[in-house]
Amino acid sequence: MKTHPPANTLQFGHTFTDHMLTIPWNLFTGWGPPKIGPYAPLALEPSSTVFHYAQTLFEGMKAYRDKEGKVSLFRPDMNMKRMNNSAKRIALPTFNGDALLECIKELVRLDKDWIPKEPGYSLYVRPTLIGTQTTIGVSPPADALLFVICCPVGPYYPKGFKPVALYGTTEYIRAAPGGTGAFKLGVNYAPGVVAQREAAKLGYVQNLWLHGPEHYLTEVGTMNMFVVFKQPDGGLELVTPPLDGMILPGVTRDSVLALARSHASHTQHIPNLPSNLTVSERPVTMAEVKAASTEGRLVELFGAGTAAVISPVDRIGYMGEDVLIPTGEDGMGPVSRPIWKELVGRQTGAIKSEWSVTVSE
């Protein structure tokens, strides 16, 4: 067994647990028996289609330990559904999501001691599916491998929230209508590295993906994006781009929308979230964001994803100037702060929720 490093030294995605799950698939024999074994290198031939045609997809979810030691996963059914949708998009085999989830639970139970006991820590779970057919040629693979690995991770902001600066990328696009932007495929991520690196050279932490001549806001790096506007009646509008085929249907995105809508409809009260709240899935342009900033109607802008949960933004570099975005003393805003508290409470078990799926008591 590996030595567990001190929790405060963990870096996201650098340390992996003792075990992994593997499930082979063949066109003629179907899914093979699941196997949990030691974390180890995979044996793949150089002609495996994953290396040549990007036949790879993945998911990301977290397992949490509450104060009583109970371990749970947060909304894993949504990850299973999205993973199957991604598989269909690139002609990889689909699977029984409930059956895979039971296998993942067994893996997490086996490696649950890797979840640090300190507050804010969790176990990141990475299911992956790749084409392994050893034939060069573009076609649906006759062989595939599904595997799951886990790594202990700490809080994204260990010293408190620090708003990030974004660069509005107009030189590149992340996705286009009819493409693969709505699916969690490896091919969507490698092209974004150059754009992120160029944003960093200009002094920005991450890039904001813009689309079309109108410069529609789509995603923040690898996260979904939310913006809050002040309305004429003093109420607030929480806006995120619609799932138009270019936007990844994020689990955190869906959670933010569900919580905000339940609060806005008065079916559930979220402490400190403004009562006069409208929730919209609609297109947003940089022209609208810039005008709202100038006129004092821009309340906040933030990214949402599994790794960070909520990532506040304080400025956007756009067409040679910075569009300034308000942030509170703690780095967050009046909508993101209470939603973050509710989300984290549900994830960690501090707030009871049907979204929390028990792995181990």
Second form
Protein chains: 2
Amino acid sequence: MKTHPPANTLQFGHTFTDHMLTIPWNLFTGWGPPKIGPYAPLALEPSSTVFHYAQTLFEGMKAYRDKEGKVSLFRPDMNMKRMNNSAKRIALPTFNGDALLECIKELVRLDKDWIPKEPGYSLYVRPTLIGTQTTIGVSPPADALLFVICCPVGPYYPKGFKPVALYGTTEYIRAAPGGTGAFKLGVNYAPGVVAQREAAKLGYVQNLWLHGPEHYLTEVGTMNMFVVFKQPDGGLELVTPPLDGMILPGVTRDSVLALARSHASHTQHIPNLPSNLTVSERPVTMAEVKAASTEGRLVELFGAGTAAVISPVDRIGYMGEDVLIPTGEDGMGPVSRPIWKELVGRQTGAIKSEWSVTVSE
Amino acid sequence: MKTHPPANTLQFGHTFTDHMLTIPWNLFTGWGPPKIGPYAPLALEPSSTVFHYAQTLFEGMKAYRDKEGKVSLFRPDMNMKRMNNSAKRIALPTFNGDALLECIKELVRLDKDWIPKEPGYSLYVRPTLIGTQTTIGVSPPADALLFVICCPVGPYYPKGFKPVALYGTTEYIRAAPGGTGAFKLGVNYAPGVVAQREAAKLGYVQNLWLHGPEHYLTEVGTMNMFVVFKQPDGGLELVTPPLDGMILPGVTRDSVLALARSHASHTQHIPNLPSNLTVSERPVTMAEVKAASTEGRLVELFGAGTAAVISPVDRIGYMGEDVLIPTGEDGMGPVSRPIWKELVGRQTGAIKSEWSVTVSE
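Can you swap the form predicted on its own for the form predicted together with another copy of the chain?
Let's see the whole complex now, leading with the same chain.
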């Protein structure tokens, strides 16, 4: 057993728990028996196709402990479904999502003491599927390995929300029609690092992925994005780009949309969320965001993802100037604040919801 | 020592030699000492970034043995240069190409008895560079591993050239402006497997990558491509798409261009290559190829790459019909045949050239 580092020293993805889940697959024999064993190196032939042709996909999900000690996962069915969609896109094997989820629950139960007791902490669960065929032809792999590792993680903003500055990337792309942007594949990440690094060099925290000559806003670094506009009637429009094949169908994205829509349609009331709210999945251009900023119609802009949940933005470096975005005193805006509160309440078990799936009572 | 399988049973990428080269890198300590050891599995933490974010690139080059037993590599400087360019694109470490080449020569010398004695056989050398940082943040990796493995390979067409049928892919893309198509990265390969599989289902051997609404021809499967048109004056135009950021700068592509240009400019004479030859790097659309086919102006179309050298094409399935492409009785055409002969002569040492770099006398 490894020693558990103090919670306040945890960095995202640096510390892993005692165990891991591995499930091998072969074209002729199918899925082998799932095995939970000690966290340990993988021994793979240097000819394994993952090393050559990037045959890899992954998921990210979190296990939370509530005040009574109950451990739960947040909407894990969505991760299982997306993981299978990712597998199909690069000819890796698909699997029974319910069965994998039971194995993951077993792993989380075994390592649940790794979830720090402090509020805001959780266990990040990383299912990964790689091609392990040992012959280097470019083809659907005849061997694969699914593995799941876990790391205890802290709150993304331990000292309260700190809005970030984005750099609108025009030199590199994240996705294109006919490509892989809608799938959680390794191939979407390695090429984005240089864009991030260039944004950092220019003094921005993350990059904003733009698409096409119109500079459509698509994603923020490795998160989905939302923007809020003030409408002529005084109401607010919450907008996120549509799932057009270039946008990752994020679980947090879907949750933000579902909460906002149920509030807007009066199916349920989210405390403090403005009542005159329209929810849109539609394309947004930088020209529209820039004009709204200038005319005082831009209300807020934020990223949404499993790691940070909600990540407010206060400016976008774009074509040589900064587009300013309002943020509240607490760093958040009038739409993101109540949605974040509802979302985190449901994730941590403070607010009961069917999105929360019990792992351990 | 492994036993050497009979040459005629060798399949591309199935058999590896006795040794491998490994060179570790760390952000703070730089490149570690190169080590040539037994071919053996790599032990990597499951959190290694190559498994999650596809931080991998590779090269492909061949070592040939001539009749006198001399072993040489073909234009390896180009592979070293391209490998460094690939590394920069995904924030992996760059290196001294000359120094790496010396290490690769040492490895090839050690395993040169693996090159089958039969004509047409060679040793395929696969340098690979992967991110091995063990923390799962999306960032330039702080650790990497460069390794080189080798496999004995046979002639791509052991029974003479067999032209292949291509399927013009319109649903998936290989590359897009601002993406990674011009770099030899793993991320360009995993997403292409489904397109290949769909082509195969429809009865085609490989897929043809098209770009944009104009359906520009870009690459053939994992090869560069060339097309030859008959011109109004009876001359021939050899065309390949330009290096516009979406085309892999192939060593075979460059060699075909260099040979054809030196012949066209009368700098050197390639036996049997037509004299009235124009060489163009310019975009070509499917509409142009289709019109030329209908009007009898299409002379030939072929793929070019390290594995197959030249791969002639006899038809392209496109938008529900087949575009027919002429081939000679031997499967080749009037431009590819003499260029292939010159190229293979230079590769195998039968024709002296400065492109051939001696590894062992």
